[in-house]
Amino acid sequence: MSAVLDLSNVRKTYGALNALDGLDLTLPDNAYVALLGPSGSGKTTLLRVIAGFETPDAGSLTFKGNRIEGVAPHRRDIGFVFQNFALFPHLSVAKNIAFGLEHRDIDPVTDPKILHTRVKDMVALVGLDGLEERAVTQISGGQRQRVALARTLITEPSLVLLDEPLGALDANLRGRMRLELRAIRERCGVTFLHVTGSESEALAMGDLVLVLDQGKIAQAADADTVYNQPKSPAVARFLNCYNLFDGTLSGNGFVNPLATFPLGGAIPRQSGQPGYAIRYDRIAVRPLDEAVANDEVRLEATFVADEYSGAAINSFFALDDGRVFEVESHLSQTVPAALQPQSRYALVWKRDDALVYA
């Protein structure tokens, strides 16, 4: 797959803060790319550097084969959809969508017939038929999101940047808009770079998922690889579905203050940061006196509380060092036994299900 954008050793600092710290990145053409990272990881700074709203202190940006560091934002052929949509409240849906075409610096569209046709086609593409003359203050949040997207897409950019575009929507609408955004991107055939702080959103939407950590790309892979094989403890932590332990490798075990976990056949992953991770849904809760198989790891903890989420129950335990340990039980597989608060249980998992980092 060809690349639409390449960033090499890009740096951006604000005083003592390295917002982008020698970042390398390649975006494939005609793909939905999700960029995941916690607050402060550099996500918005990266978007603003790509769009041209910020100038990098070092490094290169190559877009469709051409360097663009000194190119003005409106001449980059890159669209930007803001988190708050940034619509014009005094204009109708149709006039908001037409704005970019009418007022762009290069080859503005002034013929009313051509403009009407282009707007009509874009309205149909994003599913806003019948709302053309409505004020944007009179439509729903999801419809405003589509207006903002249509206003960007009508100028036919080769890359669209979306800065947490679903963050202002309620949970049900976010789920529907995930599907709509992917469908719209496929019909347009351009690359979307979708920035989010939600691991579920990134994994659900991205053909390619990028994980940003401290101004660098910590992992770039498909959603299945990122979820099942996070490259480092930091990536596993961002996914919010792994229990993590600090410690050291010693012989055929991982030593931490609570216990020594036998490794079995697990091959430590070289990440530059030692750690041990076990996913929430890989753990069984058993009575203390129940036997443990040779291929299993056991840890005692005190049950605190359950949280019901519909499809699963998440159980929270207090470890002997005071940290919280989480277990996820999918109700489609089995209904977990009722647990007694402040009682002790054995938390058990297969050795080979753990991820070990060296």
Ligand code: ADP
Contents of the next structure:
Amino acid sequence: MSAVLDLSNVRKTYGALNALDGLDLTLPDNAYVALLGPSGSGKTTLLRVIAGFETPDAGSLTFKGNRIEGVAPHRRDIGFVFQNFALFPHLSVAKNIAFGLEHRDIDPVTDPKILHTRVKDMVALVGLDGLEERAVTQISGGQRQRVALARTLITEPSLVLLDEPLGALDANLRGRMRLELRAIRERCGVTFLHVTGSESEALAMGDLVLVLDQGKIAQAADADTVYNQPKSPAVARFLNCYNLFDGTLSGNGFVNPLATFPLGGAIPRQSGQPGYAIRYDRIAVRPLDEAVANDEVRLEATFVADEYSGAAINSFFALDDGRVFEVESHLSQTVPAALQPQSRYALVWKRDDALVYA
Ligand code: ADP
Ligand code: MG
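I have the form predicted alone already, so could you send the form predicted in complex with this ligand?
Let us now look at the entire complex, which starts with that chain.
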């Protein structure tokens, strides 16, 4: 697979803050790439550097084989869909979409007939038929999102940057727009770089998922690999489906302030940061007096509350250091027994199900 964009050792500092700290990244051609990072991790900064709105302090950007550090934003052939859509409120849907094409620096389109055809194609592509003459103030959030996308796509960029594009939509619409965005991208055949703070969105949408941590890409892999084999405790934390413990490896155990967890046969992953992670849905809740098998790990905790979410129940426990420990039971597999709040239980998992980091 050839690369459309390659960033090498990119740095961007704001005073003492390293927003991008020697970041390397490669985006494949014709792919949906999701970039996951918590708020403040540098996602917008990264997009702004790629688009050319920010100048990096160091590093190289290679786009379609050419260095672009010195190229002005409007000459980069890179589209940007802003977080708040940034539409012109006084213009209609059609005029908003046409704007980018009429006013682009290279090869602007002014012939009304050509413009009309191009806008019509875009309207159809993003599913806005019949709304062309509406004011953008009189359409829904999801429709505004489509206008913002169409306005970018009409200029036929080779790469489209989307800054938390679904963040302003309600949950229902967000689900539908996930599928829509993937379908639209497939029809255009260009790479989308979609940044998000939502792990479920990143995992559901990305052919390739990048995880941003401390100004660097901590992991770049398909969703399944990121979810099942996070490269570091930090990546596991962002996924919101692992209980994490700090501690140290010693002999055949992971020593943390609460207990020493015996290890299975797996070799600890080198990550530069020791840690122990066990997935929410790999844990059984048992009465205190039930026996533990040779290949299991056991930890006692106090049940606090649970939360029903359709397909699963998430149960929350208080560990003896006060931290919360979460267990997810999928209802298709077992109906968990009712737990008594403030009672003690044994949390049990297989040694081999844990991810151990050295
Ligand atoms: P994200 O989009 O992931 O929430 P940002 O890229 O907006 O993160 O910001 C990353 C960090 O850089 C934050 O700590 C933010 O406060 C800081 N930052 C962003 N832009 C500026 C700026 N223009 N001046 C100073 N600090 C900034
Ligand atoms: Mg941002």
